[in-house]
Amino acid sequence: MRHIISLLLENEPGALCRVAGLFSARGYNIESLSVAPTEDPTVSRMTLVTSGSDAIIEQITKQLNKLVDVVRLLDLTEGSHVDREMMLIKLKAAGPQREEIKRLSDIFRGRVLDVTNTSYIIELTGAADKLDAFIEALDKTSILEVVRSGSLAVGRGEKSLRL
């Protein structure tokens, strides 16, 4: 099962390496990873997505909590949450393709960020399924480059990950 784990960790050199090393040493896969400082510059928020049985996820969370750099941890999958990804996609857009790509971008509520004579760069945000559906709807030969942020997630309601 897919799990979204959100952590607050000390914003120090090597903290990300220790988290990634924990996964690597135990043979677990990180499907996506996003890290950035919070409103407190001494603390960063990490959102990582991994898969595994409940027993494996429990072991991962226990091991993460043992790391000195981890201040707080929350498995967002256990409760109601909102998660989104961002994607930048560069597409070949010449001739009659241009209008079709623009129309498709509008359907998926994308924004055209850059236009040249031969290409578009489009930004899309939303659930991973939406981004996957956009890619599937495109002619594969028109895709020049795809960059995705990975999941960013926050719990709904009163529950929050704070110091």
Contents of the next structure:
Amino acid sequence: MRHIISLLLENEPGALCRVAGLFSARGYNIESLSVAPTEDPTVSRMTLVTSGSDAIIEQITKQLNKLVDVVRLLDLTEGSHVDREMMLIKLKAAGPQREEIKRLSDIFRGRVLDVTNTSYIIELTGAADKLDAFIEALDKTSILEVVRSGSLAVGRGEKSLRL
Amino acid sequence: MEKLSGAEILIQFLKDEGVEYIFGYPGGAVLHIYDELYKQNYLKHILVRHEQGATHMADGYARVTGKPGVVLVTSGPGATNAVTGIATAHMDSIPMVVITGQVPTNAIGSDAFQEVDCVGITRPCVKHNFLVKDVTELAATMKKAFFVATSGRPGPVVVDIPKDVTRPDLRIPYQYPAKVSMRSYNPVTRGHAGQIRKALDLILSAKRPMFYTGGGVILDNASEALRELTRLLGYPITNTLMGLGAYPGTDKQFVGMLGMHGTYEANMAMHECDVLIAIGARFDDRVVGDVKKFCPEAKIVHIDIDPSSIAKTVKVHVPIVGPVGSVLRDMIAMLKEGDRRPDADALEAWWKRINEWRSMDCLKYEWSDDRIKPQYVVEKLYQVTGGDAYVTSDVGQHQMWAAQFYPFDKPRRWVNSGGLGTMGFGLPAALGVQFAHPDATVACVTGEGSIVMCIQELSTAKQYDLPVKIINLNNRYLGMVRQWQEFMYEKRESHSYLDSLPDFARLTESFGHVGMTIEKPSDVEGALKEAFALKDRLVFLDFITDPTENVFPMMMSGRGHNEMLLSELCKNRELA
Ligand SMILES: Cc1cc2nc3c(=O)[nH]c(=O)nc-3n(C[C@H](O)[C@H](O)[C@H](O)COP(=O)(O)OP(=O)(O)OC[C@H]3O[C@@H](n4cnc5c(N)ncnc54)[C@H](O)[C@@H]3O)c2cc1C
Ligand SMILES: Cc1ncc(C[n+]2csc(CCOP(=O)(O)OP(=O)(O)O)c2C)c(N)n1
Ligand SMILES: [Mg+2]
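Having seen the form predicted alone, can you show the form predicted in complex with the partner chain?
Next comes the full complex, this chain leading.
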């Protein structure tokens, strides 16, 4: 099953490598991983999407918790949460294609960020499967570049993952 | 406050931390530190002959004292040579602090002379590591390193120090950081009382109970508590290779080691037990065999300080996260408070069954008048040393025979590389043990394959007058490899024969020690007595042993505990 794990990491050089290294060394899947500083400069927040049996997910969370640089950890999949990903997608857009792409983008609530005679850059935000669906709906030959942030997620309600 | 340079801070810190020995080897990146070592006489620096030797020495020292072993090596090749020893300590959870020199901070990343990414290379085989980028962080980082290495589940910690951080002209005030706290690292110090009670209920309900205990008992100095609980209950107990000595090897409740080369009675009892009490043991594949066939009838209690050890491969019914000693003491108190006691009738029947298995005498080997049997050498070693030596070992058949034929009655007496299985470990580890206990009897049981992997440390032994005794079970084979080839590859002995071996006795003599070659079974005991009487000399005893001998019993991979391969002597035996 797909799990979204949120981590607060010490903002130390190498902390990211420890997490990434753990996944490769133990053969766990990483679907996506995103990390950036928070309002507290001493920690980074990481959102990690992985998948595996219950036993594997249990080992993943235990092994992550064991890393000295991991300050807090929460498997968001255990409760209700909000999950969003951002995509920037560059598309070939010339002639009759232009209208079609614009229309599709509107349906998915995308925003056109850049326009040239022959291309568009569209920004799209949503759950990962919505972004997948958008790509699916496009004519494959029109796609020039796909840039995705990986999932960002946060638990619902007041309860928070913080120091 | 007096201002110190980074190198001075490091030395002063180690002194304040109570470190006695540093095992090391100099080089460019650590010369400032070596200069400070020269100017003091509190810390004893031991000059090894290879950085791998330094790590195993510090490791051996740590295993018998419980104190962290300290290593100092230079950047680049110094650091890479240390990696095998760091990984060895990591796999067996041994506390160690390894200080590596690094190129100056402004040269990092430029492919400078003797630069390697030490933090990157060692990351997967340490408990944690640090790069010290500024002298102001040095003392606090060193304190964290010792704290992390020795607390919780112990392990090696690497501190990589660029040369400019230790330079003599950059001076800052120093104060020993007596306290340390890390918000991201808080090892558990007590077990959950509710879980302990639940475990005790299950343990008391057992009809066919079994204790399975490991290295964690030794690491936590919890032998006394384990002995008390085991004796109060009267249950059978087995130890892993890493746990030998935690419970007295000569006690009647002890059924021997378990696992791949465990005893018949230990493995059969594992297979048939209904409650398994796992303590400070990590369900290694050499112990478990085929997970699907493991303890088919048992409910399992597991006490371990590392949550990731619990339910890693085998499902556990009552997990308890905490240090062995405190959990066992809590459990003993609950047992004494309550009036529930084990089911005596069931236990009697269980012991009867176990004693039948015991009567198989599974370690029995064939005697020979003209070929020295390796098992016989270890038995005689036990007698000659009164069963009270510190024994280190290398990796192979000789290691298993040492474990099977030298019962340890005390913890921290048996020193071997179980998790990584590092050939070359035995000799330097023995030297580390002798540094820790200068007056103790120290024996290294090794093989002619393993011993040459760190043979250069005979020179270190000479320099520091370390009178260890080397028991070389010389079968002219990479015996353990040959054994697998015999059983699994139709005897195709691919590169497991050792040609062109040195004359070990003369080799040892050239290092300034005493060498002996023993070829006849009738000479074994005399040679051992003679060697151990030479109290202040290192003696290398080269026993020319039967090359065809195999280690039994053997649980082949993919098999269950009840499917052991037995020696010819036992195969067709009727149980008593
Ligand atoms: C050639 C060869 C053959 C081998 N054959 C066998 C064999 O037949 N049988 C066998 O048993 N092994 C054998 N081994 C060794 C095997 O590979 C493992 O090293 C060994 O089984 C692990 O022992 P352990 O489970 O006691 O764990 P250790 O590696 O000693 O781990 C200790 C455990 O205790 C925990 N712990 C640490 N500190 C504490 C504390 N304070 N409180 C609570 N828990 C703590 C740790 O988290 C860990 O889970 C062999 C090795 C070699 C090289
Ligand atoms: C560094 C290293 N390389 C290879 C091995 C694989 N290995 C395990 S046992 C063994 C043979 C050891 O030979 P020897 O020291 O003579 O011991 P014996 O089995 O003959 O008693 C080998 C090669 C290992 N454990 N360590
Ligand atoms: Mg050999």
